[in-house]
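Take a look at this one chain, the form predicted on its own, written out in C-alpha cells.
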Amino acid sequence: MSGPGNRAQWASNLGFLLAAAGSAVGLGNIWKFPGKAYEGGGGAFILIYIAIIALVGATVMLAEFIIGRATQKNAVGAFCQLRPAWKWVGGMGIFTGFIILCYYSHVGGWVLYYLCGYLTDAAAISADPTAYFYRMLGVGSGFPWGGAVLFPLLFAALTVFVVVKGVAGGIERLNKVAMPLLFLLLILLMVRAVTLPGAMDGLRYMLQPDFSLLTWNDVLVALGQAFFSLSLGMGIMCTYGSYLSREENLGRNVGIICTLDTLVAVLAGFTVIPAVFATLSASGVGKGAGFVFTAMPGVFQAMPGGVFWAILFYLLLFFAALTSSISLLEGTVAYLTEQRGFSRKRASLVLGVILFGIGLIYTLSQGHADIHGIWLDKNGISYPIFGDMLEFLTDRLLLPLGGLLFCIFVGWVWGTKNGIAEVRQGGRFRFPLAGLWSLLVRFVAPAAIACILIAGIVFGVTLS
C-alpha cells in the first residue's frame, strides 16, 4: 500500500501496531528486565517501571510519532521540513540506531547459534554451558566461525530480506506472524515456569512488592530500561509513524504499543525468576548475554523436558531480536531511499554488508581474538574495548540525548500546539490528556532523560 507521492504506508493499523511493538519488544525485555526486577525488589520495581513507561516512555513515543506522521518523512527529512537547522538530530538518531544494529544483529546470531545447538546437540550445551558460550566466541578454540560469522551472517541476511520486501510486504507481514508467536511462546514458557516445584517463591517475590529493597539507583535503572526498551531516541518511531495515514488515532496507538511492550517485559519476569528460583537459587537471577547463554541452560537442564523448553525460549529470543533488528535497519534504509536516492534493495544490501563487518569486530572483541585495536593490554591483562565503546556511545550517550532533543523540539521549538493538533486531526480524535502530555513533554520527560545522561556518563551507572 502506498501513500502520498507513492510513499509506502502500512496496509492496516494492526500491522503498524505489531511492527511498532515488535521494534519495542527486544532482547532487553527478556534478558535484562527480569534481573533488574529481581534486584529492585520484584513487584516494587515493576510498579515503578510501569509508572515511568506511562509518564516518560509514552510521552517521548508520541512525540516521535507526531513528527513522523505530520511530515510523512524519515527522521532526517522530518526535521528538514519542520526546522532545517535541526536535521542533525534526525541524522544522529539514524546513526545511533544503525550502530546498535551492528552489534545487536550479531547477538541475534548468537541466539540462532544456541537455537540450532539445542536442536542438534543439546548435550554439548548442558555438559558445560559456560564453556559452550566461550567456545562460540572463540575463547581458547580458534576462530569462532559459527558464533562470529555463519549465524550472525544468517541473522543479518534475514533482516535484510524482510526490509527489502518493503513496509507492508515485508515488515508488516513478518510482524503479523512473529509477534503473535512471540506472545504464545512467552505464555507457554511462563505457565511451565510457575508450575515447577519451588517456583512459588519466585512468583511470590514478583507479586509482593518489597520497597525496602528499592533504591534511588533502581529507580534510575527502571527509567533507563523503560526508555531503551521502547526504541526511543533513534528516530525509529518517527519513521514508523511516517508510514501511518491520518485516519489513525496516535494517542490510542501509543497506549497499545506501550502496554504490549510492558506486558512482554513483565511476563518475562514471571517466567525467568520463578524458573531460576525453582531450579537454581535466588542468587542465580542475572541479566544480559552472560545470564541468558550460561545460566539459563542450567535452568533448562534441571527442568523436566528441558531441551524442549530451551528450544521455545531461544525461539522466543530469536523473534524478539529479529523484529527489533528490522526496525533498526528500516530507519536507515528510509533515510537512504528518501534523502539519497538509493533503491530499497541497494540500500538494504549495502547496509547489510557494513553492519555485518562492524558486528564481526564486536563479536571478536568479546573473545580472546588477537586483533590490533580491539584489545587494550594493561599489566598483562586484556580488556575488550571496542564492544564497550559502542555500547557506551549508544546506550549512555546518544540514545538518551536523542530522546531529550525530540522532547525539546516538540515541546519548545515546533510547539506542543502543533503536536496536539496533529493528534486531534481537526477534532476527528479526542485527546483528553493533551494538557498533561504538554507538561510531560516540556518538563518531566526532559528532566528524567537528563537523569539518564548524568547517571550514565558522570557516575557510570549501567541503565540499559
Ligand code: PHE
Second form
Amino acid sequence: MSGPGNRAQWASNLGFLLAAAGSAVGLGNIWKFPGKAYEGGGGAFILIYIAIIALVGATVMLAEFIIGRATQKNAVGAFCQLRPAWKWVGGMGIFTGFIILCYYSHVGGWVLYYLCGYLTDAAAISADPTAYFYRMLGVGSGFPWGGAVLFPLLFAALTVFVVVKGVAGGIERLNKVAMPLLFLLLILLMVRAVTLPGAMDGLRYMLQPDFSLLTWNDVLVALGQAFFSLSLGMGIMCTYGSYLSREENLGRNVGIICTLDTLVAVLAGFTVIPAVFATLSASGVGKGAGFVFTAMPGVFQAMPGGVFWAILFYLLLFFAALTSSISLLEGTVAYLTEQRGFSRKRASLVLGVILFGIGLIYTLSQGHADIHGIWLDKNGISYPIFGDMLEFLTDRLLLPLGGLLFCIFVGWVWGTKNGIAEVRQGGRFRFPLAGLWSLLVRFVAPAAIACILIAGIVFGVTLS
Ligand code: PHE
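The form predicted in complex with this ligand is what I need now, so please give it after the form predicted on its own.
Expanding to the full complex; the earlier chain stays at the top.
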C-alpha cells in the first residue's frame, strides 16, 4: 500500500506494532538477556532493567518515532529536512545498523545451521555440543562451508527477499505471522522449562532480587542491553515510524512495543535459566553466542524429548533473528532508495552481497587465526579480533552515541515543543506524560547514555 506521494506505508497499526516489536525482539532478548540477568543477580537485574526501559528506552524510542513520522523520511532524509547540518547523525545511524547487520545475519545463519542439524542429525550435536560448534566455525577442521557460507547465505537471501517485497507486502506480512508464532513458541518452551524437575531453583533465582550481586557495572550493562534490545540509536525506529500514518497514537505504540520487548526478554530468562539449573546446574549458565550454541544443546540432551524442544527453540531464535535483520536492512534500503535514487530491489541486492562478504570475515575470524593475523590472548582464551572490533565499534560506541545525539536533537535543537505537537496531532491524541518526557529526553536520557559511553571508553567496562 502506498501513502501520500507514493511513499510506502504500513497497511495497519497492528502491522506496524508487530514489525517494530519484531525489530526489537531478537537474538538480544533470547541469548543475551538471560545470561546477563543471571550474572546481575537475577531479579535485581530485571528490576533495574525494567526501570531503564521505562525511563530511558521508551524516551529515546518516542524521540525516534517522532522524527520519522514528522518528516515521513528515512534517517538521513529526516535530519536533512529538519536541520541539514545534522544529517551526518542519520548517516552514522545507518552505517551502524548496517555493520550490526553484517554479523547479526551470520549469527542468524548459525541458527539455521543448528535448526537443520536438529532436523537431520540430532545425534551429531548431542554427541559433543562444543565440538559441533567449533566444527561449524571451522576451528581445527577444513573450510566451514556450511557455517560460514551456505547457511548465512540462505539467511541473508531470506532477509533480502522480504525487504524486496516492500514495507506492507514483505516486512509487515512476515511479522504478522512470525511474531504471534514466536510468542506461542516461547510460552510452550517456558512451560516445559519450569516444569522440569529442579527448575524451581532457577526460577526462584530469577524472581528473588539479590541486590548484593548487582554491581555498578551491571547497571551499565543493563543500559547497553536496553539500547540494543529496543533497536535504538541508529534511526531504525525513525524509519519504521516514518511509514506510520498520522492517524496513529505514537505514545501508546511506544508503550506497547517496549512492554512486548521486555516481556519476551524476561520470559526468555524464565525459560533458559530454569532449564539450565534443572539439567546442567547453575554453573552451566554462560553468556554470548557460544551459550546458545554450546550450553543449550546440553540442556536439550538432558531433557526428555529434547530434540523436539530443540527444534522449537531454534525456530524461535530464527524468527527472532529474521524479523530483526530485516529491520536492519530496511534502514539502509530506505536511505538508498529515497536519497540515492536506487530501486528497492537493487538496493537490497547490492547490500545483501556486501553484508554477506563482511559477515563472512566475521564468521571466519571466529575460528581462523590466519584471516585476521593474530589472536588476542586474554587469560588463556583467544578472542577473534575482527568480530570483537565490529561489536565494540557498534554496541559500545556508535549505538549509544547515536541515541545520545537523537536525544540532544529532539530535546535541544529541534525542540520538545515540536515533538509534543507531533504526538498530539492538533489535539487528536492526549499525551499526559508530555512534561515528564521533555524532562527525560533533555536531561535524564542524555546523562544516562553519556555514562555508558564514558564507562565503556574510559574504564573499559564490558557492556556486551
Ligand atoms: N533489537 C534486536 C535484538 O534484540 C537487535 C537489533 C539491534 C535490531 C539494532 C535492529 C537494530 O536482537
